[in-house]
Every structure is written in structure tokens, then in C-alpha cells.
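Coming up is one lone chain in C-alpha cells, specifically the form predicted on its own.
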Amino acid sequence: MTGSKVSDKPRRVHWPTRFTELAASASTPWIQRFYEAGTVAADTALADVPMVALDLETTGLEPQHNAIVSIGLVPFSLDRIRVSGARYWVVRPRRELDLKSILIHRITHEELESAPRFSAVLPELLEALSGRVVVVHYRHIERPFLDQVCRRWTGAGLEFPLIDTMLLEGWAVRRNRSLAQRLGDRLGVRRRPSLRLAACRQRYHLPTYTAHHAMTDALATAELFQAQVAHYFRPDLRVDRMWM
């Protein structure tokens, strides 16, 4: 177990200082109070940080012309799972789904054309995550698409702090190399690891769950992050040292 930190050199914020400063110019009232609610100390210990694991099924993995289909959240902390306070929302984006998109989430055409905006759900995903740490598998997805579409609906974006447990597998699977793949890598044989949700899983004996379902997603989200700081990491370590 350790302590160490964990970076890819990811963008380093002091995340309570940053949310009085968004406070101050926010653009719309239920953005205001998301930030105004705060965050919490960097110094805060994991095991004391309330946290929400959350998941966004899109159209593509561009913010920029991509669009959120649904929405999955379930907050937890490191000894729970509070699956009664998880939250779903499919929301109908301003495109018509391919049949490419349709395969994968298996959400359909006529699922949507009864489901929100994005806007009209807003509110409430706000709350449900306001004073609690993001966790997400690939950060590059939940928080720039969050930001996009308010950017859209609201003209400012949305910013908040997220732990990345495929930043963490990434950093355990480098940590972990046997000797067998430290041959292979001096035969010039390179198998890496695969840092899919599903796999990372499989690493800690998790059960398998259907991929591509937001709620799932998420709740799988949340296990393997309680899995991960449970192998090799303290619960007394500071939340900035994972943050970012």
C-alpha cells in the first residue's frame, strides 16, 4: 500500500478557491448555487469525501459535435454504495441517433423522442452532484461534455473536481509489471493491459457487468474505486493528491 501520488501531469486546481471564484460569476441561478454549496478541503482524507460516480453514454467522443444520450450517477463513499440516491436520465439530443449509436447504448428513437433536453434536466444533475468529488473511468469524457453542453444551454461552462480511476489502473498496471512482462518488453514484445472499464474490473475479481448503460456504468465506476484505494492506497490520503 502508499501513499504516492498519482499524475499523468493532469491540470492541478485547488478546487474549493476555484469554485468561490466561479460563484462570484456564475451565469444562471442553479449553476450559482452548484458552486456556492463548494467543495470539499484538499487536505479532506478519502475515506471522510462524499463522492458520486458518474457516467455519460454520447454519440462520439467529440464535446464539439457529439451529443449526451444518457446520464447515470450513484453516490458512494469508500465503505458505501448508496444505491438508493442513483439517478438516470435519458435526454434527447438536437440530432436523430444512428443505427451505429442505437447498437451500442440501446437506446432507441422512440425512447427519445419522449426524454428532456439536456436543459430541462440540469437542475437536478447539479444538485445531485453538488459537494461531492466526481469519480469517472477516462476523464476526458464526463467533464468536457458537461461543459460543453452548458455552454450550449447556458452560455458559461461547468467546471469540477474529478478522480480518474482509469488514471489510477493506468498507474498500478506500470506499478505491477512482473518479470514476465518486463521480458517481453526487452524482446521487444509489448502487450499492454487493457485499461477498459470492464477489464479493470476483472483485475480485482468484480463481477461483469452489461457495458454501455450509463446507470451500470457508473455503479461499476464506484466498485472499482473502492477496489482500487482498498489494493493500494491508504484511506487517510489527502483527496488532492487523486483530484484533478
The other form holds:
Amino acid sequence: MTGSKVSDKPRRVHWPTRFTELAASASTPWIQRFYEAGTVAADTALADVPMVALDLETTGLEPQHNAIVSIGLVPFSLDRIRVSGARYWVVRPRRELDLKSILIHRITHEELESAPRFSAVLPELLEALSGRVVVVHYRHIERPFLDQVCRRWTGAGLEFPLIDTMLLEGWAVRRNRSLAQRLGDRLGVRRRPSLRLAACRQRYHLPTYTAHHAMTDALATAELFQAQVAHYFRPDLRVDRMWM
Amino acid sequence: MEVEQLEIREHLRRHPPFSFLAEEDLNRVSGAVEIAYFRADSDILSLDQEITDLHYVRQGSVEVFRSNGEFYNRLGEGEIFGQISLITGRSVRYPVRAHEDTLIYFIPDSVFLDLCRRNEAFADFVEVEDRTRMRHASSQSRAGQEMMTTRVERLVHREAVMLPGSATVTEAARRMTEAGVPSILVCADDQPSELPQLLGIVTDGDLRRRVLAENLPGSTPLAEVMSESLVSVESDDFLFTALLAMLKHNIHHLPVMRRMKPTGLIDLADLVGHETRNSLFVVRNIHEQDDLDGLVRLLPDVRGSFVRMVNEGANAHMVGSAVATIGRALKQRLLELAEARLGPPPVPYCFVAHGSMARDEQSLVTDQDNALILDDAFDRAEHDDYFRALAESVCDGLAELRYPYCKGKIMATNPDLRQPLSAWKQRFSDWIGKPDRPNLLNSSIYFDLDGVHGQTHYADILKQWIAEQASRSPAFLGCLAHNAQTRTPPLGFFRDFVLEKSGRHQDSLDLKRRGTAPMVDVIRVHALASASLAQNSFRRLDDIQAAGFLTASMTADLRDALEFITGTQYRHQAENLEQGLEPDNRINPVTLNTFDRRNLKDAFRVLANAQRFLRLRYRVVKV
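For comparison with the form predicted on its own, produce the structure of the form predicted together with its partner chain.
Up next: the whole complex, starting with the chain shown before.
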């Protein structure tokens, strides 16, 4: 992963309205149910928002050319991460996996052989996400990949509100840097602090986890978000200030 | 969800009580965990809050407070809290706050209570109170070693043969031959036979050396040739105690008493037969050396015997008195050698040990603390040259034997510490009668004293003198109590340990300075208040309890805490030696296992409580 693109201004969507529109035009019953479940009102305080941390492990960064290998998610709120609701799937991609990414994700060929196709887990996945705001670390993977794969299976893409902990971290890091450091950043003199998940977690004294496992990374992302809010945001902040 | 892939389970698995769980239960717990992040200084549990989860510190540390807001404890990674509320069903009595940024795992009460019901080890761990946990720990380490578990009565095969002091040596020899015993006890003449007062002992050797070789008639009264022996053991003492007593007084026979009445004799040969390779026989070799070099050559044996005792699981009390006995023997031998060189002393003297040797709780890391009590006929101008030379000879010898010179100059080489008995009495009277806190801070060590050589009863006279006066001076006790609170125990733990900040030992904890020394200070105050003559901290606790100054449970806690901290200190020194390092008192908490860390912390908490109690019990009196 690379750092977030500075030029890429997040688009502001009024999600409750958007969900109503999407529910009306949904092509399959479970996608319709997902949109009908709706999302929290835009002025809901962060403390009252049901969330779900999501992580996909993929064979690459391009939704058009790469495939999803595994999915991990854990439902949470600001006060509790609920491990009992965590879900994890290995899915069998249509294309052959290259060996390198198998090793990174610690998934064996046997596991893949017996794994379901993505289409088989999609309804369950949507159910786990429904009514919740999705939290990811680096927004250019999970939503584009899910959008692409839904498009392939159902003909229509998938949209949902998203909070990106990497984006929040970039903001927090910038806010915390001195004028001289920021000047150095602009002149390209100083290295920017890393925004990788593990590096972010370190700044909040969160434990070191084994990276590149969808379940662990989802958990790690949920913890990171709790920590970021504890340090930089008020729990009564409106969720629409953060989602995109 | 596949729990085995989660970090949660692997973390729980490494920490008790979860380490006691079977795989299946561990999976269930990990799957039920809920997690929350708490920024440093934010509240985790507030007073009277209802809780429904066991709390587990996954990362960071938390501080626990009493309901009055006073700091109680600090918990770190892998430790739990909230269990008491869950078990008793009551609301939170001890509020908890994040000390650092902290990640907490919550384990739902249903899962927790179910585990308590089904898994005994788990339940024991969470339910058993801290101090009981520690008691369990120190009694476990006491296992093994026959010398330490066999009672003297098991080896007393021979009946005690006894004659009054006025009986003749011929009569004694006849009775000994009839009974087939190598020695005979001598009692006072006009004592009722049920409760004879023991005066001394006459052995085969005494008959040879003191009667035959001296060409004394068979009509010589026993009282004239006996070895005065006021040392005895109780029949229910352990063999180890008997051995120590023999080595300490360099004698080979000991009367065995039961309820004040001699029931038999035990001699060194019995003990040797019982335990031939006992490490403590190094003490006998000390008495056989003819010069300092010989003593220095024994050092590896001395240290080896220490390591062996620690590894054999001797408790701290035993190791402490063994090390003190060895140290005492070295001093005695050095004094004997000095006397042989300088000639007999111009006036009688008593060489005194202060500090840990006097308390019979010495470790290998100790400097020399000693003094001389001289006969009141002492005339400085006339006699001091002799005693200065004697003191220098002993102190220099001790330095060679790895007892470093005392930085505070508490050594007999200091002319101020070579005083006649009357001057010592006056000095203690001044300390007690006109207590001065800073002054007392440096002199508390004088209040632990024991005669090592010469007129050891001078030391006993002083002990008596101190005990009588100290117990009657609230102002003195108040000062001493105040001073005993100056060194606080490190209550945090692991990296939350308050570590030594200065010098080259940055990541270490000084177990003596922060643990045993303040503990001994606390016990000394109560001991002096209860007019105890004991010097050893464990014996002092007996007296304190008997005098009603502390409850049985308080003394039991202190005993366990002292045993555990001292034991840890000894084990550390034994490890140092085994690794070829010079032993010290500094441990790095990271090297301790969870079990020891927890126990050590419990022990420190007992100490903190004892210091707090001292504040309530002895008020500082303005003089």
C-alpha cells in the first residue's frame, strides 16, 4: 500500500438519502435488503454509531485485475469491539492465485480448494455489514473491490458509507507536526511518518499483531479507530463529518 | 469464526489464570472477548458501577484505587481486575483508571463464572486472596531436604544421663560407661529432679583433656571440668537448627530439651551420619584454618554451600542464619588469629556484629558492620593500641573475605565504636531518651546487635538495656516509626516497577533497599515497642505477636512477605554465582516469571500496608 493521494478529495454523500435511492433500484433481493436496512442518520453522534471493521486480502491493488482471497470483519462501537460477532471467510477466486500472495496471506492451496466462491458468501457478508458504518484502513481497497465483484455477479455495483482510519491518521499526524516539520514536509526534506496500519497502531501504544490476515487486520483497524477517537475526536462528533 | 487465528487467544494463553485452561475453554473465552481502548488517565471503572465483565489488561497499565481515592495497586499486561465484584455480585469498590494508553479485553461474566465453576485451578487463582496466594508460594519453595524437615527427636536414641555438679568425675565416668554414652549432662545441685537447671556438659574428651591430662584426682567435682553449656535444642526443632547451633557455638554435643527438661543428647556425629554432604560443614573448616590465606581459600566452598542450600529449597530463614553463621565463624577465627598474634587482650572485650549478621539474616552481599564493647576497666590511653590493632586485623581480614568495609564507618576500627560497656549504655540511653530523627536514621542499625566473640554476655546486657528503655519511650518509637516509612516499596510492576533511576543499574530493582531493609525497619519498631530481646526478624515477629502489638494475621503476612522477598534475593544471588558473576541485590523484573512477579508484588503490598499501619500506631511525639 502507498500513502493516501492528497489530491483525492473525499466525496461527500448524504448516505441515508442515497440508500433510499439504491434500495429502489436494487437488482437482487439481498442487495435490496442491504439498502433497505439503511444507515444511521447523518447527525448521529459517533458514540451511537454501529460500525464494522472490514479487511480484504487481495492478490493485488487493482479491482479489475486482482481477486479477493479472504475477508475479515468485526462489528464494534466506540465502547466495545465484539469479537463474538467477528466473521472470516476464505474465498476461491476465478483466476489462479500467484504463489507469492498465497504466502503473504498464509492461506494454503488446500484451504483454497475447499473455499466457497465469493458469490456464496456475499449474502452473508452484506448481512453482517447492513445497518453499520464500515471502517477500513485505506479506502481504496475494500469498497472498490466489493463494488467490482458485485458488479460482476449482479450487474450492479455496491455503495456504502465508509470511514478511513488512514485518512484520519494522516490528518492527526499533520496536526501534530510542528511548523518546522510541516515546512520540511513541503520541501520534501523530511520523511513523512508511515501511515501503515502497524505504524499507526504503534503511535497509540496498541499491541503488535501479525499483519496480512484479514481477521486480525479488521480487529486491528477497529482498535485503531477507537484509539484515534479517544485521542483526537469527541464521541459526540457527527458521523457525517467522518464518513464518505 | 476461526479463533485459533486470533492474537487474542495466544495472549490469554500466556497469562494465568487463562494459562490453566484447556484448548476448548481457551477458544470459548477468546471468542467471547470484547475489546476497548482507553486513553491514559481516562476512567475504566468508577466507584459503585455495576459490571458484567472480567477485565484483562492486554496492553498498557492501569491504576487501582481505594474507595477513598488512595492509590492501591498498579496492574500491567496480562493482569486481571473486576473479579471480586463478579464473584461477590457487588458493585465496584476499587475504581480503576488507565495509567497509560491501555487496551482492555472484557470477558463476559457468564463465561467467567462458568470457568470458575468448572476449572479448579482457574477458580483458585481468581478467588484466593492475594496474601493466601503468597503463603502458598513460599511454602511450596520450602519443599525437600531432610535436614530441614526431620525433627531432632528422631535422632535422639540415647537417654539423657545427668549428675549434679558436685558429683565426682569418677562417678561420671562410671555412669557414662554403664549407659554407653559419650557425654553426661551436669545440673545444679539443689534442683528438683522434674525441672533440673542445666549447667553444662562433660564429654569423653573433657575427661581426657581436663582430668587425666591435667592429672586431676577422681574426686574432682564435675562442675570444675564441665563445659558450660547454656545452648540446647528443643526436641521438636529441625535437625537443621541443631546443626546450626553446633556450628555457631563450635560445639559437638547438644542437650535436647522437651518442656524445659533434658530428654537426651544429640552429637555432631549423629548429624554427620544423617547427612554427610551437608553444605554447612564448611563452617568446621573455618575453625581449622591457621591464617587468612587459608580462610580466603575457603571462599569458593562458602559460596558453593550457599548456592547448594538455595537450590535445595531451604527457606530464607534457614539460608539467612546459615550465611550469618558462616560469617560469624569467619569473624571468630580472625579474632582468634589476631589474639594469637597480639597476645591476650589487656581487658575483656566483646566483638559485636550489627545489622544483618546480628539478625541472623545475612546474604552474600553485605558490608561489615561491627563494634567493640570493652570492659569498664578500659583505659583508652593505655589499652586502645591493642584494640585498634585487633580491629584493624579483623576488618582488613573481612575485607579480604569479600565483606566490604562499611561506608558509614560502622566498624570496630572507628575509635568511636570502641567503647566500654557503660559508655555504650549511655549512648543508647541518649538515642532513646533524646530521639533525633536524622540522627536515628543512621543509627537504627546499632539496634540490631549480637555478641560474636569474647564476653558475648556484654551484648546481652546491652540488648536488655535497650529493650527496657525503648519500649517505654513513645517519642523514640515515634521517630523510629517515622524513619521506617522513608523507603517505600516499588508497588508498580514489570515495566511499571519503579526502577532505580540512577547509575548504571537503570532497569533494575534493588530488593534490599526497596524490600528487605524497609521490612526489617518496620519489624524492628514493633519489636522494640514490645521489649523483645530477639534480633532475628522472624523471631521478633513471634514476640510482637505474643505481646499483642500486631495480630496473628498481620504477622503472618509480614512473615510471608519477608520470606518471599528474601528468598527471591537469595535465588538471584545464587544465579549470579552460577553464572560466574559477583552476586548483587539487583533484579531486572523482566527476568521474573509471572508467578514470581505477582508474588513479589503481593509482598510489596504487605510492606506498604505495614508502613501505613506504623503511621497510625506510633505517633510522632514532639519532645
